[in-house]
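The chain that follows stands alone, in the form predicted on its own, written as structure tokens.
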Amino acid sequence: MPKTILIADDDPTIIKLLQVNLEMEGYTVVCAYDGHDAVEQAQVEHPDLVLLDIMMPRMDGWAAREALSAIPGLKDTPVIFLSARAQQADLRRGYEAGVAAYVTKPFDPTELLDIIERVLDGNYERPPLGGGRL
């Protein structure tokens, strides 16, 4: 049975492109366009990975990430941050709130399927905060 990984990003395009290279790699995907709509549709497709922008209209990121670690049957699925905010301070406010991984846009594909990839099989050692992107 194929991992199910929701995205939740503002920008359609942003969605399409990740859509479609999630796909390629037999994921299958859910998407919505705001932090609100992220939390609904992870109470009802139960995905195995988010990845969740932070600038969001209705509810941002960080809220969504805290709503989702409310919920008893979604508080341990692995959130990665998909953002365009790339000081070190909303990195380590990340990872204090207990993403598995911050990626930063703009972003290689490849290098974002290797992450989600690792986070999933539990392989993921995040960076030190301090220096490179991802």
The other form holds:
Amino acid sequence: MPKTILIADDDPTIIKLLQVNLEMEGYTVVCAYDGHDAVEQAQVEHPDLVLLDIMMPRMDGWAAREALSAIPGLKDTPVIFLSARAQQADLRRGYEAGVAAYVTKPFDPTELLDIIERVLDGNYERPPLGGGRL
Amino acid sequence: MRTQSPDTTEQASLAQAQLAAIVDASDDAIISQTLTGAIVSWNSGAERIYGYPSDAMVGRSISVLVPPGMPDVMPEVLHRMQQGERLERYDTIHATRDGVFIDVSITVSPVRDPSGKVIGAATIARNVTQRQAVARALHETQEKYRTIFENAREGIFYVTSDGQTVAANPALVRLLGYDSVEEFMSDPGHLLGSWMTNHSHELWSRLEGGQGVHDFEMEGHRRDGTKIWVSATMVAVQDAAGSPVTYQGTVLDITGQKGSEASLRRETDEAGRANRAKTEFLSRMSHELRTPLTAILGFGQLLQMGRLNPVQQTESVDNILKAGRHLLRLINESVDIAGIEEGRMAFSLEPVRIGDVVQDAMDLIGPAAEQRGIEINVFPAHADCYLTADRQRLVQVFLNLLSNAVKYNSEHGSITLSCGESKDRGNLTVLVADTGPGIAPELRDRIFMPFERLGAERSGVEGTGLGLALSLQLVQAMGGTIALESEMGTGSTFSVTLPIVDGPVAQLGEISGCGPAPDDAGSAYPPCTVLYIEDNLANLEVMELVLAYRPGVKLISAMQGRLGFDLAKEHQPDLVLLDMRLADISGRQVLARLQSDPTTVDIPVVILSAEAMPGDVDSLLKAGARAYLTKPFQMEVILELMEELLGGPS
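Follow the form predicted on its own with the form predicted together with the partner chain, if you could.
Below: every chain and molecule of the assembly, starting with the one above.
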């Protein structure tokens, strides 16, 4: 049975890009356009993995991740942040929030697919935090 | 004659012996002398004080004791004794046998014989040198302290616990704005007391706790009401007798210091804010650049993989192009904003007719508005008003506002463009009103901030989030203001306010003060053709007026640089007048084209510009321009130049 991935991003172009890539790999894709939408969809679809943008209207990625972890059936669902916020402080905050991976935009689709696969298999290790970058 | 009984004789001799013993035991010098000053007796006190033995002194003059060089008052004193007077505790200086000067207090009384006749004087001298020294030292010390008190730069005060001033020095009085200590002391409402009351809690608790107060900073007012900051140092004083507590202290005026501290703090705050704003801008910029790059690289890689179907391929290319254009806009607008902030962006400020600016912006936004079915209504009142602005930049501002009004309008909404003279006369306000959903009051402050799209980023509407930030900066750089009014559910109105100025035609009149053009002045001038490349219609009008003074000139005009160059080639004018700021290519580029084309290289070119940067003038003259004139035009200068380049009346 194909795994379901919930993607949340306020930019429809990015949603489209992710959708094409993930579907080509055989994943079932559920789309959400802000954090609030993502939390609602997750409760219905019970995805195997959530790919969250951070800067989203209504509810940002941080808050969405927080909300998801408070829902019994979803608290163990791995979350990957996919954000154009690429400063070390953001990555650190993401790691501290317990996200499975933090991928910065622009991303390499092949690399992202690789990370997703490894996170789903439970053998992904987050790279250590390095030097700062804007 | 009185008779003495043996009994009385005995008593008398006893009394005499007692008296002699007293005289002998006295610490004071007791000296008797005749009325001429000859010493008769010299007791042991005198021996101790003056160091002379009695036998050395008896028979000598009492004046021996007067130090050399000092006036001898004894003859005068003895003279008075003769009159029966007494001299009580007269302070003077005597010299001892060793030549040491001592302070003495002398009392001189007349000595009478039994008949009552004054026959001599008794001098009692007390050595008061030590006492005098103490007093003198005390006096000297007091004098020193008084000098400090009077001349100190710090205000010094002495007040009772209820705020009554016991003492205040001139510095304190000056510091508080009084002319004299008396004036200060007689003003019951003076400020020391009120400070003490105002700051009572903190002050008293520290003073009563027995601690002094050091460098306690208080703010107050001088006598004339101006603010003053002082630093006070105070101690509570209570003497052993338990008199009421008083407070002594010093006050230093630190108003200036406070002021520089405040301005330093302000500068530091501002620098910090600017720095944070810059970091924030960069961080936002990074985020905003990464988003379209994600699309460009992501779809590019998808295409590279070669697994997309034709529809997906087309979509991918569209997304790449869209993101690329977005990126370009983002970069252009960021560079503009940075340019204004650093003062690098050149503004060509000149009178522009608002009607022309609005029309230009309307022409550019027309297709987009039509596509969305948005109707634009323009109210032409005040269209003939002139504002001081950079024409291109002002068009950019209105294009931004109109573009927002189109993008964020409701379906089949409308836009109203109107003008009105502001309440503060001398300014014109141009209003761009839409019928969109409106902007919530709490979001209105954020709307002019860079990258702030207030949630429009999820609406699918394209935008960099920089348009309003840039518009605000542009308008401010042109000396105007931009504001927003909005009503939820009804729409938003952006207003741009700029100062009204005389149009160039009116300015020409003011500057030149010329009369109307003579009717028949023309015939003498050789006929010629002048090409004026200028995008500001108002300036073209002015040139027509100027040329009325030089009939025989055929004026042709171009509002764009490329067209201007083409017209120059085609018409071969005798003179090209060239504006620097044109919509398509710059005046400098037009000049370069004219100079590099063999058919136009010999046509004289005169630059007319509102900017007069010395560097520009030189480089343009080097590039082939014959002259550089700054706007506003001066009619005589233009006419003289034409005479030089085109020839005078025949």
